[in-house]
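One chain comes next, on its own, written out as structure tokens in the form predicted alone.
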Amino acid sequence: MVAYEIFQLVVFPGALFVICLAFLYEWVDRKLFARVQGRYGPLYTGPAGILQPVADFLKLLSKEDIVPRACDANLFFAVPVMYAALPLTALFIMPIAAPEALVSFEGDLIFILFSFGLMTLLIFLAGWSSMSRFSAIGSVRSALQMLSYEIPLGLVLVCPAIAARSLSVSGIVQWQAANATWGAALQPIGLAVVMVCMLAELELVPFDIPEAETEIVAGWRTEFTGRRLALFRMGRDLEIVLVSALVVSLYLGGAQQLWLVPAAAMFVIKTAAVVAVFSFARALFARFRIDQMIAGMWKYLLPIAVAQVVLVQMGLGA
């Protein structure tokens, strides 16, 4: 029994599985993004270039690790490790191979929201600890973006919990199964707001303001090289899996078996569809200015999120 639990935590549906899934989704994202823009994307490493994300990760691990002389060494060394470990930890709360996650408790949805805020804080600390003007600008932009989108994101993500009367992600998935419905059918406005906010959470176009290459080099990641940059990239891929898994769990029925299709396969199909939506969005839109992003979040998304909460409460009252 103990060996099986260790297998679940380490191999499937644990750490190794979600890391492989993270590399796979990076490949899906890059291929779709390239196709929409009339390019090829990864092509030669592995069949159809599927091993290119792994090759890029290994290449970065072998690169020289340069440490700026004026940086805050403790933060500069610690933040990349924490940034990769945090989404990996949070993914244990996501139901992947069954409606019940490996780790589930009442209130784990709040932990996920806390994880998003902490990852943005880590981005700010990463840029600020580099003591680079480009990194500092990127980190300040990240903080502004965080303050703008996390309030409507938090409000809307609580709505499925209100409907299911549970603050557990697994509990919300099971509630959808028991009622033979998806959260997206009941709260389509909430799903739309979540998708926009998640683009900002992942710093994808049109919300890639904190790391705008044409303005501030690589933004908050400018001074990171070698192993640290590899950890940041893997952390971002894991965060994409986490975000997609959360959308699937709260709005698309989660990991549930459909006819002969296993629950884990349904999870992969649904999360891949969410990743595809993100890829099309960042391929089709241009980057917003920082003032446009802030105005859009406060003037439009926040009132919509509050209205969604009110609608859910009225629906429960009826």
Partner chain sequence: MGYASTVKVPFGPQHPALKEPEHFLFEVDGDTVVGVTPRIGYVHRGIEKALELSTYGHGIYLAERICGICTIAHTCCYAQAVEELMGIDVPPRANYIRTIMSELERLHSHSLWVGLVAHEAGFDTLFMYAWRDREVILNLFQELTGGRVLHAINTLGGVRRDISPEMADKVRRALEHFEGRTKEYLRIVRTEPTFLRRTRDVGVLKPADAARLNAVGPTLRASGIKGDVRRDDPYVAYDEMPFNVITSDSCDVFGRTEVRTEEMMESIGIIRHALEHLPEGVFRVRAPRNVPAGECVSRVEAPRGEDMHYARSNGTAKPDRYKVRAPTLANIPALCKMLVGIHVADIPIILAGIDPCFSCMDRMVFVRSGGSTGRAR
Given for the second form:
Amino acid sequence: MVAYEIFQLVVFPGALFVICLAFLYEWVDRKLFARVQGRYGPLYTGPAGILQPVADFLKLLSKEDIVPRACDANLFFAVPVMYAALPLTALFIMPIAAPEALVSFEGDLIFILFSFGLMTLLIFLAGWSSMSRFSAIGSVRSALQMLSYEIPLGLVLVCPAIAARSLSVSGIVQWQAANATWGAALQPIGLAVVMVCMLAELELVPFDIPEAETEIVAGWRTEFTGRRLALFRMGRDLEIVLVSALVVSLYLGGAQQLWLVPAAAMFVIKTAAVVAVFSFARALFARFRIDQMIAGMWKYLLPIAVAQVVLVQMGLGA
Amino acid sequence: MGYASTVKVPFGPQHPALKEPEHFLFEVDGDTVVGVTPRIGYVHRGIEKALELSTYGHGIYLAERICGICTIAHTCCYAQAVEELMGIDVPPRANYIRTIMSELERLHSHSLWVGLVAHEAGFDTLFMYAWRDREVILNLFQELTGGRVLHAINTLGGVRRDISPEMADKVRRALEHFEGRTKEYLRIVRTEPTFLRRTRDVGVLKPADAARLNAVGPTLRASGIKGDVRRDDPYVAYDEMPFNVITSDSCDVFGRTEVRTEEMMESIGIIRHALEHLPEGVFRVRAPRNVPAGECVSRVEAPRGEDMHYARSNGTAKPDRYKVRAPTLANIPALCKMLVGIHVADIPIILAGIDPCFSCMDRMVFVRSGGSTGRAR
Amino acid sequence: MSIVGEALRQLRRKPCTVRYPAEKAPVPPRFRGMPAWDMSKCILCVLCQNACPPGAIRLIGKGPEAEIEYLMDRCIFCEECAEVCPKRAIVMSDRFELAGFDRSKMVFRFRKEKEKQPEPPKHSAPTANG
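Please give the corresponding structure for the form predicted together with its partner chain, as opposed to the form predicted alone shown earlier.
Time for the whole complex; same chain goes first.
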């Protein structure tokens, strides 16, 4: 029994499975983004380039390790590891193979929200510790961005919890399963707000302000190379899995069995669809400037989020 | 980063937003640029001296390589200057072919720029689309001249390849496709809200400033001033071409985008007219080897603005002095004016807004004894 | 959002990228690729040497034993040599994949020999003379 639990944690649906999903979704994202732009995307590594993210990861691992002389060494070494570990940890809370997650407790939704905040904090520290001008600007922008999207995000994420009377992600999934409905059908506004906030959380166009290539090189990760950059990229991919898992669990029914299709397969299909929406959306826009983004978030997104909370409190969509 | 002090943010010579090595040192207060110091001279190639060391016939290939993509404009300008010194008349058919080539070059240069400015604004999809459709023009060039970018079609005394009626039909068909695409870009840049937000009221250059700082080309025209060498001092066959000089009163990056995109429509019209009225006859006359003594200035409206060549001959087969003023150099003072008082995030889009081609303009070397580095003012 | 229609259309269309090493875009006629010498026509008149702007063509030696040295790494593919050749011995081929790591392999010598004359691009024998 202990051996099975260890298997669950390490292999399926635990760390290994999730990391494979992360690489898979990076491929989905790159491929779809390329197709929208009339390109092929990854092509040669594995069938249709499906192994390209893994190849990139391995290549970065073997690259020269450059540490800027001025950097804060402790932070500089620690942040990439933490950045990769945090979404991996948070993913244990997500119900992947069954409506019940590996780790689940009342209030784990709060922990997810907290981990999103922590991710941004880590990004800030990453940029700050490398002591480069571009990194510093990138990290300040990242923190500013968090101030604008975190509040609507928090408000809206609470709505499914109110509806399900449970602060646990697994609880919300089970509530959807019991009522045979999807959160998206009850709270479409909430889903829209979450998608916009998640574009910002993942730093995708039009909110890729902290790492705007043409403005500040690579933003907060300018100074990271080799192993550390590989960890950052894996952390980013895991974050994409986490975000899409959260959207699927709260709004799209989560990991529920559908006739003969097992719950895990449904989960993969649904999250892949969410990733596809993200990568399609990021092909459609130009990048906002940081002041425009913050103003827009506070002016438009926050009232909408509040309206969603009010609607739920009035009993609509609950 | 204290509140009182300013931060110096270097831009280049290696920076993703600058495709060419050039350095700008920005003084940034919070998120606002308060000062900018350009420093040019990273890609000084000694091209003027090389022109003085080569014969007139060979020099045209050097002139072709002054700029990365304005090959027709520079060779036109060179050929005009030398032809005037030689006192030869270019046959009308050659002039028409030169006009067609110049306008095709404007099409590919402007669509390249539309892509670039979209990329600077983070709009990579438009960037990819614009560059994909630019291939149509490049392929056309490849069939017309044998080269995609280095066309080697202008020569002293005319052009080296004729446009056959079949080729003319091919050009017309390609233009039909390209016209539709250009209209699409015009629609996108005018309606895409995120793109408008990044370009409207960004990099403002008032008409008075544009005139005072000698801006040229689309940068000048986007500030509402009708300045176009094609109209003011017609060369090749432009005096016989019907076209409008496009201007915009918005004075910002959006205006520059609009002016360039609409100019593409005008260029398509010019090419159609020129193909329709292509005169019969020879397309090349023999140029003498030696050139009588004299001097000459020739002006051409390159896609980026007014391009000026000056040649002085001394009766030998090589020029005595040759001077090139590429359009980007004329736009640098205006650029520095635009760059003050803006957000840091707008730097790349404003830099890209003048369609800089730093490598063509670099004729500057700083030699300073005792000091460390020279700075251009 | 004004690009969404085209983005959706693009998803159904084939990408416009050419998968370069596997498939190649066609080279149009009269493309200015690497020049090729037909030494059976060449009369060693050195007009091409004089016409060449970067000085990529040199005549080495004298009389019928002379060789034409072509420095591909200097060549700018301008077609002046082909244009000036009175016997049309030089043609611009459609070869364009000419990049390499070794400049000594970019020097070709053509010799006028009556006996065996293979195809023009083929009798480019690399020499160590850089």
